[in-house]
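Quick heads-up: it's one chain on its own, the form predicted alone, in structure tokens.
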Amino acid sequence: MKKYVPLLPLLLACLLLCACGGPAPVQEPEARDLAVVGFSQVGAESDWRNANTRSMQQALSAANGYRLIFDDAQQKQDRQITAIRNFINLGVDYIVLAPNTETGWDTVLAEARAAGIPVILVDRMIEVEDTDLFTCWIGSDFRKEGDTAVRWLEEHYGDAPLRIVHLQGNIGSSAQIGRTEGLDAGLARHPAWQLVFRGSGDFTQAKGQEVMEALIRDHTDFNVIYCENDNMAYGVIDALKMAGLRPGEDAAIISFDANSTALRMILDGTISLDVECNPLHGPRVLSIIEQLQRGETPPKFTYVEETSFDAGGLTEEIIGVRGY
């Protein structure tokens, strides 16, 4: 299913989109036969989502047959809703969602789904009445990340007294969802872990020092930082060291993601777990349209394989061939 689209109008539609926050797309003035992606990237607030971006660009290349148009939401839902209509409105071939919540999608995806244009969801998932809205996802099993987290706290702490702060992302993100529930499920089961604060650090450096900050100020006494990302970590260690702390010492420090940055932290020390979300979409979304193209059916859910990091094994080579 491949569609021609105008340049001249495309190119306008592109420079409107950009002008709403996204970086300009790279455009290629003579390849009029590529097939057209929009993609609504929820925002760039941490490394995990730059990466992904990246990844995404490089698989949906002129190179590989493709024009990208991305747009960046700032993590705003309705400027995403309106991205999508925009893509509809220029007949793109396919559209990819990274979405910023899981509800409130079910109008927007069944006007792509009216104009016949797949909707490939990639990282969060959505909550929608009817599944066929979206054509399939790839993502992270969230909860599963959060049981891993805790199954090590139990096999470091067992039933150790713990004061655990929780800072999670975005509310209502399946990052968040997941993630959340995994340390609840540790709490139910050990009642000497004592959750002596929750709250969103928007999955962002600046929040999660700042949350951190005020914590500190509080004298709010803690042993276990559960960081729902790498970026709100960093800020936690800045507010930890700022304060005279030793993060990974007198705070053992959980985080997600596993970016290199992160990961050496793990070997000097200041991050003591980290659980892999891989961010490195684009080859499986080219791999899924590439599917569709030649009339086959992917997979509807694809979850990316995982791991976790902490000190017992990791190297600096294992993370230089990482990727991100």
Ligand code: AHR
Contents of the next structure:
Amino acid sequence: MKKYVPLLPLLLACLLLCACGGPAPVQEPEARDLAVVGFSQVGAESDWRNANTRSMQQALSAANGYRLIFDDAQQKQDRQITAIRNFINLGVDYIVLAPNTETGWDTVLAEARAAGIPVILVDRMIEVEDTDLFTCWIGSDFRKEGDTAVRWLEEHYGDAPLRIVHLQGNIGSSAQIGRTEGLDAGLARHPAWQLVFRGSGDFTQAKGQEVMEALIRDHTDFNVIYCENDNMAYGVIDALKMAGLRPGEDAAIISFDANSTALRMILDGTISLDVECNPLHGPRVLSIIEQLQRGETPPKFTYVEETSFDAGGLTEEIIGVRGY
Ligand code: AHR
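Alternative state: the form predicted in complex with the ligand, after the form predicted alone:
Shown next: the complete complex, the earlier chain at its head.
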């Protein structure tokens, strides 16, 4: 399965050095045979995403024996489909796909299969007719994350009247679907919980702020803001502060991801709960590829263990060692 990086430039350099009587050159990583991995990333919409990109780039490095071809799809599925076709044309050894949305992958993944290229899914899930179109998946249980957030609301507010603003991630992504399903289940169990707004902030800080500013302008009455990621929560917090409102006091903020910036906002009382979504998938994908290289079959589905954080027990020491 390995691709061979062209050795001609290296050989020429070697001959030149020998002719000059110099020492034999140290073999650079480029001169070794590197397995080529095409990685189609969703985008750069959030701190989570950037931490995920860094993790993948560090793990699939030349030092570890890989040449990573990285493509940022700017949260557009058609760009991901184009990237996958480019990877197929290049004849990469493996394709890693972090899918933007769940549906619409059957055709292009059938093309990858026809080319004999294993496809590893990371982070979000896809919905396809035939699960043999991908080799395996590793990521988060987004529904469980939503359930965790709702359980916290139940423990803290029970059946008290809640007026909930719900900022969704990009519609059709597993992260949005699972976290929304969790909240919907909570709303169904608690008639006193009222949904006063639901709309997408596309997982970005700018959109989160824009949506919140509009709600404040419209005098929407709320006491809980359920943000489906940290960056939207940051935008919400900025909008609340600019309007003279006190995040954490006038409204409880529930968020997802647990980036270090957001966790520090728990320490100062701005955010009430942050449900972890772990982005450090690089070493996990590396381990999957190593299994495939050895001819082994990795598990088809792997859910990453995740936790949640509120003010109880969270310390700067805990935040400092988390890695993102
Ligand atoms: O799919 C993971 C989600 O995508 C993260 O919660 C969010 O921050 C990211 O953009």
